[in-house]
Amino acid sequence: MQQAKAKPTRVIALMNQKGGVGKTTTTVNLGAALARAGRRTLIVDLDPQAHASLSLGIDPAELEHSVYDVLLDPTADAQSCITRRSDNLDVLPSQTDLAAAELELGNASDRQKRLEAALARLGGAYEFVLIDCPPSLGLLTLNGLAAAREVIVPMQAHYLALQGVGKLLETVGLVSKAVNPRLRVTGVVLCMHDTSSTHTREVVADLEGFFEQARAGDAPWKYSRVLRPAIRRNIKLAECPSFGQTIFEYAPGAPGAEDYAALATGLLRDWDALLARRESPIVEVPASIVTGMGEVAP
């Protein structure tokens, strides 16, 4: 009998330099729904907040260890730090020790790649990996960056959250640059999104205009574009880290439940259309994911 070829890790850092635009909601409910689809998934938290660990019902002073251990020792067990959530969700969380991981690894000469070792020591035993970046763009986040394959940008449709974007998105390349050529911008994520709004439908149009114009060169977003479907306004979604659920516990009949169920079959159909097209032995993270453009980009 043939053995059928092991699938990549889909390594993504969702990061905004904004805080309060959905990324640490999008992070856990996109991370479930994979789950839910019987996708392996691991939720990373590298936010000194610890907001993702919190909203799985994860208490960061109960921990005996986290992100922390995995990037202050380059020989600590990842695995051993990892909390299983549920079935096919683990967690990497954080604790507050975390914000001292800056200072910390500021003289070490591999400072910048010690989540993409750990990463690489689990041995490909998730198929997702999504990193929850923290609002600032410093060591830990460089460190999401040089670890990812992918970035997705949550946000708001407010014209200075797309003024954001651009500066995010020059970050991303001159990371590109630097330290992961293998970094791409999948695209965009509208979160607590109004489509009663005139301004929020130009804000997507121009959005949209910006991506339109990148095929054209070579930067990291060039295949980039909005994901659909948007994250539509649900208090639903603001409750449920209160009670350590997603939303598909706490609310699965909720407009933000159905909203993140239908993003993840998105990205699923677009995964397993490029990975079917791909006629040589998967052997490791492609070079480029691209959900939706059908390419991969050298």
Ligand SMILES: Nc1ncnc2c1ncn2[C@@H]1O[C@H](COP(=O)(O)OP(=O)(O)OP(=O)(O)O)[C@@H](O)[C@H]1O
Given for the second form:
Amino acid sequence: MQQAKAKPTRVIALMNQKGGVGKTTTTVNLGAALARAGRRTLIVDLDPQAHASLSLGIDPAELEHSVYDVLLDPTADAQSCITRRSDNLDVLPSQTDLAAAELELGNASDRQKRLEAALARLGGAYEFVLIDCPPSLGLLTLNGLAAAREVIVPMQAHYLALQGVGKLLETVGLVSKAVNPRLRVTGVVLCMHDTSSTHTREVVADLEGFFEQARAGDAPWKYSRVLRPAIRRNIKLAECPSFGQTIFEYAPGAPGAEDYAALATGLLRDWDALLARRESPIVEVPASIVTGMGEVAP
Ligand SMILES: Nc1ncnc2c1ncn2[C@@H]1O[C@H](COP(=O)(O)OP(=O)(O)OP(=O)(O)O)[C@@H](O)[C@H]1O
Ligand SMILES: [Mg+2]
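Next, give the form predicted together with the named molecule, keeping in mind that what was shown is the form predicted alone.
In what comes next, the whole complex appears, and the chain from above leads the way.
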């Protein structure tokens, strides 16, 4: 009889060097949606602003341990730095000390790989790990990209943001070559989206055209797509962090809850289909496809 294989972990970095585009809102509420769907989920707050931690009601000033400890001490017990938030949802929180980590890590030869090593020490405890990156391309973001298999880029559908995404993808390409050849861009999540604007629709069409063209090449965004649904602009999403609540706790009937739940459902549909193929004794699925959701089964 075939032995059931352990479920692999999807490690996804939410990354965009542009500030205020919806990285934290997406990490927190997509993570909450996955947890509500019964998937063990860890949110890693890699931003010294600690917005993801605060949004989940965790006060960084009261923490004994945080992601800072696992970055600075390669032998730190990662599990003891994690805070249980709610059913299926844990957080590796941030503190403002984290801003010093880039300097303190100095020239340590493994300085880009500390988070990856810490997540490896957790074993297969989580099905999803979502990493909220800061709005910069420093050592913290590099740790996020080195630890992840996938990148999801939250952005707004504006012309200038589109230009920025080209540069960002090039950066992911460089990081992929230098520190993490398995890194793939799963796609873009459109945040604060306004479907009624013609400009928005044009930008989305441009983005889809760009991804279509990339299918012929071998870039890490070869299989990227514009993930659906777009997240509509919804004031409830802006309000809930001040209550330390996810959108599902604060306003479960709001469009923001509907959109993030549907985004999670879409990701899970593809993921579960891949896992089912992996379990099947008659379908051989290459390892790269099983763990890199950016890659579509041929
Ligand atoms: N769909 C939305 N509708 C309305 N407001 C939103 C939406 N998504 C995010 N916001 C608000 O926009 C602001 C920026 O969002 P967020 O903090 O998620 O961006 P970020 O990319 O993480 O920012 P930073 O680069 O500073 O980390 C926040 O005040 C957030 O509450
Ligand atoms: Mg943020």
